[in-house]
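Only one chain is included here, represented as structure tokens and corresponding to the form predicted on its own.
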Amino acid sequence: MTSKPYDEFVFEPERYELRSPPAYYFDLDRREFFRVVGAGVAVALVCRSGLAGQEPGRGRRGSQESLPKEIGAWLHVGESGEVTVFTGKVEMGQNIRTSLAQAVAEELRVPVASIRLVMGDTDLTPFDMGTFGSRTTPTMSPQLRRVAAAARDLLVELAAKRWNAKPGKLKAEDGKISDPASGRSIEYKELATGQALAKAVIDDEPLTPPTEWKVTGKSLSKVNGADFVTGKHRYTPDLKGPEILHGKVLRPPSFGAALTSLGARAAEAMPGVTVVRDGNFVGVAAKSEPEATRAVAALKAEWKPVPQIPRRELFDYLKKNARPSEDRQETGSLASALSSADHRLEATYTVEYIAHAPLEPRAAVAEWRDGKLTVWTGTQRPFGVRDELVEAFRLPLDRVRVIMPDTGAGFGGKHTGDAAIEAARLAKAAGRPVKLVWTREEEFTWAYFRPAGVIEVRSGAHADGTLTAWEFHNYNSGGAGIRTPYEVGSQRIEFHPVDSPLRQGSYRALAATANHFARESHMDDVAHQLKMDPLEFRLKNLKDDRLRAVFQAAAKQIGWGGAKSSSGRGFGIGGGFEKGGYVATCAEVTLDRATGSVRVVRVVTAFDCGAVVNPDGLKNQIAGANVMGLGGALFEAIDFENGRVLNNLFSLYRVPRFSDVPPIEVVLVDRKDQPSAGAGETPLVGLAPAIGNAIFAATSIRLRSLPMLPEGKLPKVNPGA
């Protein structure tokens, strides 16, 4: 295997949150941080796996460009007959402990049963730059293939010595070795006990080709399913132990606010509590949560605001903040096509902030033991929440680890470590491990958010519905998903970014979301000027068969060109390339007259990812997906005034209820002669046009702005505007 980074990191312009300034700059005190580091605090944490007293460091590393070599950084096989698996990838819901689980068994020949996988542990696991991105499918599950039948091959090697035979004669299956000639056989445990697997994997390994796989491919339940539903799992706010405290921070009244002074003898004055005031960052621990509350409520604080935009300048401050382009493509002679175009149309298209919304807030256990700092947390990057700690503690990196134990749910939003920063500078100045959770307000206010941005879209076509102009303008959203698939001769496309007003990042699928609604709502609207079949008009300028594929898989499961639309009933369809995956989604929608209400009554959606590696799993992800995107598409946006979240709890921010979702139907198309592609974003990006292309067949109304319903019910616009 060669120095080369298995996970190739593409860098997009909307991962605001990984090229943010760090989140605080400590002001430490010398004697403060050494009489705390060298007490040697210890607590005994409750955590499913026990990871606290495991061995240290396995392949760990501090460089994207040294992964390590060796099987044994990877893989053990135990003197049980146990498999355990080491990658810096983490589980936050979408099963890929299970996907993983199947690579690895289908190249050693093993049970998924008999395979455990230690994710996300800085100190036990291979560097990884974070679990995002759609890319644990494509990158670390060959990863893990090639390291399994390095094993495997190694293993037969083993035996074929132990044996005096040829290696090419023996046989790997369901966790030992054969010999057919001789009706031998010899268990993995007995080869390996004593031995290391020193083997170098090769980044040209011999893998099982999908048409032979026996294991992969196939619809296995969730590994440690019953342990989620029973809750027996535990994540970080479950961490229990006798020493631990409770932290709280003081957050300010608006974004950017600067504290001018802060009164502070009666929260110190409450027994057992710890008050810490370290530059901008102002918190308390306590013995139990409610003291901490009741600490952080007793702070006398003074603050100086900053002048804020509220939302209803949000669209016209994006435009006239717009910094010169950082994406621009550009072919052929726009002006002549559009002037040479029979049919021209642009439009403006809009996009909200909205929130992650997951379920499980940000947390985070930090603990001080023998001059170094471990944090159990919820992230998505174990090792960029790692470099964050070492970075705000000015700590060598070897004395950080930090322990991921899953998540409840990240969408691309728990890619920074602010909890686990926070709880550590508690724990620093307490000198005992400190628990942080965030409240959801909390959730709702200092997270980022997926960015808000302002689309538009010029275009020309011929009588025939060729397209033959497009120029297409994303101000702040970001640039995934920002190419057109569709065959135009000249065109131009931009990425304009700004400054935010709120704190932005990333969220599932990125801006792919809103440069696919913006695309597919205008495709829609030349099929409809040039009075043609919007399928029609999106096939006859497309060339990519696979994108094609999808998008008659589609059509044909909801029976379109059957189903017509009709005043109070519409089908609409969208769809496009993202992430190695290709998507088509049709949507169904009644209009109730009397009320102006719109209901979504069916989805279907065809996905075609390469090879299926788990087919529920996948059709799984794809509903949750579509789910998912249901409240971006309708009614999520967050409300914003002063500097202030004014919707930062679930009663006030509508997030889909299992009302408002439809029967879900998704088509898998498996492509065994492609590599597998993930399937956690590109879902998600064919909904929302769908349901507007839906709602205009049928009410002849177009909705351009995300989300299209915020009041549950058609705006009072103009039909055809």
Given for the second form:
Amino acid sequence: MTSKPYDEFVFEPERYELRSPPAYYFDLDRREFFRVVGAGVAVALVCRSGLAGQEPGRGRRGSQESLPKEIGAWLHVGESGEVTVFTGKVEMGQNIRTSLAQAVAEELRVPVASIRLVMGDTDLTPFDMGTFGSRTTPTMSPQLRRVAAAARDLLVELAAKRWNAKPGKLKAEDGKISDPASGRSIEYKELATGQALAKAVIDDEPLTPPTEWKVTGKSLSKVNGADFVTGKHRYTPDLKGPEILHGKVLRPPSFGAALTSLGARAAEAMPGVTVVRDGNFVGVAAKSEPEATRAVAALKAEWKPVPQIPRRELFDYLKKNARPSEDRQETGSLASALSSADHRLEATYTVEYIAHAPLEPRAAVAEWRDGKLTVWTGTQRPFGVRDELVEAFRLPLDRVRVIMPDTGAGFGGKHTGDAAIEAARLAKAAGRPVKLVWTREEEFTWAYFRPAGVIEVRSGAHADGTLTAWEFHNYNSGGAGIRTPYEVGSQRIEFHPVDSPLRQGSYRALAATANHFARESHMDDVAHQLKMDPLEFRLKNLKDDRLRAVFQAAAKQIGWGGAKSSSGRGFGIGGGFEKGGYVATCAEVTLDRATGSVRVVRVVTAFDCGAVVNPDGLKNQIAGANVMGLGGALFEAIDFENGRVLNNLFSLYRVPRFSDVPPIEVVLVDRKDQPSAGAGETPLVGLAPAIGNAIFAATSIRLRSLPMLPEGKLPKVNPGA
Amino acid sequence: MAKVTELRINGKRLAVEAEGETSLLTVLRDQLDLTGTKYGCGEGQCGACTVLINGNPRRSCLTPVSAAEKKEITTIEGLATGGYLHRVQQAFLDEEALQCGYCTSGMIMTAVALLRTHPQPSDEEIARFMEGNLCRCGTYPRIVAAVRRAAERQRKSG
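Any chance you could show the form predicted in complex with the partner chain after that form predicted on its own?
Whole complex next, starting from this chain.
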């Protein structure tokens, strides 16, 4: 491992995020394409790199009549002047429908209002692995820019031909090509009329540099915001059709329970009710939601439970059942560095399972027509869900279409196609389309959780403040953000996988939250041990300029140094690097000595994600990440027993509300010289350690478990010390 | 319980056919296709299903349709008039007070009710009144700003 582990940002999907990508064969005939989208000018981007295209090495097709296979995105300028952009990415509140439109507008030189994005439709959009890992801005945005730039060049060529002019002398601006020499101009729509012109470009088309951006880099309101404030936008649960039945699934009483008998006579006798039993799956379809609920209630099922570990044994279990580490980085000699250190410190951190709890629960509408299955569902992986359906129903790839309406949040929780498969199974049996919307209880129980984990840290430092030894073991929670950005001569960093007792998967920022919490809390303890200021200690051991810059920016904004911690009031700092973004967060907390209750009264986050695309949208994401992070930091935890989730309602599982949220100040470090990185996740990771460190500063109590204050106040005894 | 056959929604009388104990939310969404009102939890904890009944904010998921009979029901679809957004809707756009938008209808309905009884609320009053509405994307500070902006506009327009 080098001292700077991230010289080049490499896309490494985290284990909990990515399942094997399916083979994709985009195979649309050129004539068919224009029949579908209408006459005009179309440009497709052929991805040369595996990073962008996700499928390196496959040869292009030779035929003039078909479009190449490894397409990242495509764009069409129609006869009305409307620009239609096709991307497999999906919108769920992160606001990429807007930021990607900005990117296209920038290069194509058209108003944002003339752009329409078709997103996440497996029949219409090119294959995409999924919308996660903060990859849209660094990969899809440049791809769309390239497509748009190529389309602009194509339109310039068309105008040049028409006027018999040199393309280099013409200008593209505001949806028109003009010739400054003659004063002529022609609108894109005129150039596109009657055309069936398709062009494929490879992904090295030159782009407008950020310093010359006119549309991107500026705040832009959500492009279809009016649809949301009027209730007009239809999420999956809002889809309607005359034939649609309502589906409902009978859930087992506990995880892993097997169905031993089913009495369905009463339910089947209800008019219009179809009951499906297929292995352990039991569900009904009925004409209305109340009827479906009544039918499920009338089912008499017996289940055989399987033994489950209780929550109180969770962390022991994770330690004892760890498999050999698959991900291990080692440098220097840890043993000798530890033995020669002036100060040593060892601590254990834990993190509980938490739920995504997107406000729109999982939902799907499934329809079988002429042997083809179409499913509308809120998912971050439309193509992944398509493959799950292909597998579940043993269908050819082209017999399944998944369409993703803009969705009510995901946070990493909507990668799988559970609701889609269930709705499709019911629709198949009922012979009519079925809509299935999970209840909140189902969402809290039958989705998957952010992995719980145990993290052990051992460190050594010289009296002068130099960090010399760093040993870090993560059990189960994950490998994201596990590396330390600090300069440490001797290190061992390992991730130990475990077969999780509860179903687990991706979550916004993944394990980077837990790993940053452990690392940045530990750094704070070491600083305290060395009697150094926590910020000064970090900076002494940190070379990376961009990370230093955000630490300094956050500290300056909160008034670090001037704002002294006292008994009852504390300031803390935490930060790091992840997914191309640099973050530092400062938190201020107050303590009510009488009750032990702690309040976060101020949060400052400094963030550098390269060249900023949409400053206001970015601030919205950063503030939102902090609000979400507040829940996991302070009070969110899944409580379970005997394979059941005990807190499966919002009345039992507390998520942040209005009164929990302190003023959140965002400092954007706009680096126009750096490529734009994603921003949906990384702003979250500094918050928990910043709060924990602030609590320590105010109380000398170190909290080493997430959530830190499940009861809302300080524990009497510090468990991790 | 008797069946409910008519509801007064957004200034119109609409025919429905529902058992009295059916939730107003289900009737709005499934019978009247007024899907701007959302299901979020079914236990009155998230506020996504908020509508106004005689001007008061009510959780439609917990309201039996019989309890809403013969009363004036306003849903998110009934706020804009004559092609103009309600000032609260406009303020949400102006402050970009939404991310995924799923909570937005309920937030707006609650805010409309708040401004009816508290035309000039403080930030604390806004937070307190809207505490029952969840935004999982964490857009709370902007929602407070949007309500403040709408209050300001209401004051200026007298």
